[in-house]
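So this first bit is one chain, no partners, the form predicted alone, shown in structure tokens.
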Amino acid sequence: MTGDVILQNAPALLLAVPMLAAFATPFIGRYSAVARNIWVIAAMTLTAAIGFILAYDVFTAGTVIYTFGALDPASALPLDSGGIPIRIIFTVDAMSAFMVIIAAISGFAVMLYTMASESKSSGKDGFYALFLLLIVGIMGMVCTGDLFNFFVFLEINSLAGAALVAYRVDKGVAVEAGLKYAVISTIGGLFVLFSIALLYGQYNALNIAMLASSIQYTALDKIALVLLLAALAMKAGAVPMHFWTPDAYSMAPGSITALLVVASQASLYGVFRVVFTLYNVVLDYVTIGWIIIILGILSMFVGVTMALVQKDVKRLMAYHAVSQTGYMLLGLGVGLAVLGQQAALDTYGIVAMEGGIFHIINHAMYKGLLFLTAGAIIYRTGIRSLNKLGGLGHSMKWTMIFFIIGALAIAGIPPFSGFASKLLIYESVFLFSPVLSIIAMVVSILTLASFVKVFHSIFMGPALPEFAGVKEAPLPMLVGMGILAAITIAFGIAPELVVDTIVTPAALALVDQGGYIASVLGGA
């Protein structure tokens, strides 16, 4: 009975649990820090469990519709709606469920990590409240079925993210980074809100399925598309709108940076939802597809070349995050460019999309792992400059092993997960344009060179006297890193299982605009 209630209301509980936990956290923290820590871990664990239950339901039974306030939440068109989806509706298809899995895994691993990484810091009540609100924003963005609520959750995501970036102040530098993140997020939010107004003014609807069934690709629709793509690509950290990323990623606490990667991916999800689901058949596939491909190539190349010259370990990793976003844009861009050519779509378009989507979860795992290892190093040494670090392999062996796993994965070395998703991208994109595939491979080689330099700078060499007292990272931090490392290895060893189970359904859900519309408006 309880299981049925949870399953039936999983989309609502996925937000209600972390939201209620966030508001209660400061009150509990006033009385007991231990109780607060247990509370936030329990809330994140329950949220992750609900996320997995929801995802399992979607992958086994199809798209889940949840209408808030309706007698039958599974119906998007209750009898009193007049045939129009007017209530708040969550539409969780395979692509949404895929993103929920990413947020659930990352949120749980990072929450465990923070139990030690934030133990010496003050203001933990607010920190954990913002952490849980960030989870709310991410989950809401990937589950909602209407544009206005997408904007609301985007704002929750942005406000919580900006506050967490600035949370440790760090002589004002972190505040500056947080302010920059907030300004960029506000501009992006205004773009999204203005585009929503343009669409609502024409079609009198906010529901994505309703809009997708009505959209005509008028001049105003094209303006709305440009604004949405610009805002969401900027929030995703794509070049040339990536300038906030190095500051925000490098100044946020290590644990939060790992979660900001997922927050940025929620905006990337928004890009794909807009072009594949909202516009789809009315789009000029080739033009928009190539725009996304160019953004991807620029992100890959600019990100990796900027990373090569960095001396700050977190700033270097931030530029690599920009570079890896390019692979996802490239894969999905190729899929969109051939969306109108069934033969090309069947031959390599879907595979390119699978590669890009697979890379999203791989990136969240190994890049999150790398940011957590950087956080562990800074936690123990207080130093982030590569020129001042060295010899830590003697005292932080587990952290070194986790770093190696993350570094080999991001460089696309077998048998780690990054290799599996990049191979799908290389092979499929080569059939579309050999030049693009070669560029992607060259970027991977540069990525490997960059991380060899980082590994040598941090871990190799004799033990330095200034680090004589440095110990391995605390157990909760190792457990958090271990979870992401284990998934990185597992996804590399059995990529077919991951692709067949969750990646291919997500790719097919994206291209099936008719199925998305029918799941909400009927006719499936």
Contents of the next structure:
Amino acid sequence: MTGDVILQNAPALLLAVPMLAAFATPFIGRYSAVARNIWVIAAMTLTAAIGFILAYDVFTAGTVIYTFGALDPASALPLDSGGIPIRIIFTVDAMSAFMVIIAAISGFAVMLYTMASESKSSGKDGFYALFLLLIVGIMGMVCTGDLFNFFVFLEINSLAGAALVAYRVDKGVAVEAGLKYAVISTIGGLFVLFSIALLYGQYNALNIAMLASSIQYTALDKIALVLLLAALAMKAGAVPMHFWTPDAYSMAPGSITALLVVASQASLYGVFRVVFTLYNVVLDYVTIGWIIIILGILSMFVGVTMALVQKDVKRLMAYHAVSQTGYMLLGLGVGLAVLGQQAALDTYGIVAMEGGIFHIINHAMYKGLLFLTAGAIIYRTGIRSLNKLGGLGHSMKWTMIFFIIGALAIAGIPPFSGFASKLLIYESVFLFSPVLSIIAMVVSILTLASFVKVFHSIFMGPALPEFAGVKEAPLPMLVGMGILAAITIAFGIAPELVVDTIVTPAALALVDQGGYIASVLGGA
Amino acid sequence: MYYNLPFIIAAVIAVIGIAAMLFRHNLVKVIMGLSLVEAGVNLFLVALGYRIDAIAPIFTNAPSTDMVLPTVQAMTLTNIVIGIATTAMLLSFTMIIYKKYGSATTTTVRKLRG
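What would the structure be for the form predicted together with its partner chain, rather than the form predicted alone?
Zooming out: every chain and molecule, the one shown earlier first.
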């Protein structure tokens, strides 16, 4: 009975639990810090559990529709509305469920990590409230089936993210990074709202499925598409709109950076949802596909070359995050460029998209892991410059092992997860255009070179006298990193299992616009 | 032409806002520019829902005439609330930056680069 209620209302609970918990956190924190810690961990665990239940439901029984305020949440169309979905609808298809899984795992691991990493800091009530609100923003963006709702969750995501970046003022530089992030996000958000208005003005609908079924690709639709793509690619940190990424990623606490990676990927999800589900074949898919491919190649190349010269460990990793985003754009862009040609789509288009989508989850895991190890090093030593660090391999063995796992995964070395997704991208992109595939491999080699340098300067060498008192990171931080490391290894050992269960359904759900529309409007 | 006037004005306001963000160095003025863009988008939304000689969409005791669209008005209200939150946060960031750096112009707020 209770199980049925939870299952039926999972999409609503997925947001209600963290949101209510977020607003209750400051009140509980007034009475007891221990009670607050238990409270936020319980809330995050519950959210993650609901996320997994929802995802399991979607992968076994197909797209889940949740209509807010309706007697029967599964029926999107009220009987007297004449076949128009008038309520706010959550449409959780395989791609959404895939993103929910990422946010659930990362959120849980990072929440455990913060228990130790934030233990010395003040103002934790607000910190955890914002943390949970960021989770609300991410979950809402990936689950919603309503464009305006998407904008609202995008803004929740941006506000909570910017506030968290600036939370540890750090002589003002963190606030500077937060200010940049907030201004960029707000402008992007207003672009998104403006394009939603353009679409609403023409089609009288905000529901993504309803819009997708009637979209014409008029001149106004083209303007809306360009604005949506520009704003969401900017939020996802793609070159040439990446300039906020290194600032925000490097100045936020290590734990928050790992979450910001997921928050950026929610915007990336927005890009894919717009081009694949909202427009699909009505848009000029070859041109738009190539634009996304070029954005991806630029991100890969500019990101990795900028990373090579960095001295600050987190700033370096932030540029690698830009570079890795390029792989996802490349994979999905190739899929988009052959969207209308069924033969090419079957031979390599779907595989390229699977590679890109698989890379999203891998990136969230290993890049989150790397940012967490950087956070652990900064937590213990207080130093972030690669020139001053050294010899930590003697005292922080576990952190070093986790760093090696993350670094090998990001460089695409077998048997770690990055290898599996990059191989899918190389193989399929090679069939599309060999040059692109070669660029992707070169970027991978440069990534390896850069991480060898980082590894050498942080962990190798004799134990330095100034780090004599440095101990291993506390247990909760090790557990948080351990979860992500275990997933990175597991995905590398059994990639075909992951691809078959969650990645392929996600890729097919993106391509299948008709199925998305039919799941909301009924019988296409 | 006359009926397109609100849309043109909305675009002009938004462009003035973007210009202010790009060409002003004072952070407060940049945030003012952001608020102008927001005002432009809000005006665009409200203008989308306007119908000539229409009444407010309240069904109780309504004379049976055309009503303006309520959805865009709800969207505008939501965006106003979000805008207040964003502006308040940005202004408090600016306050902290002014306290720490002793200045709030984009030429001095440049410690992060490279």
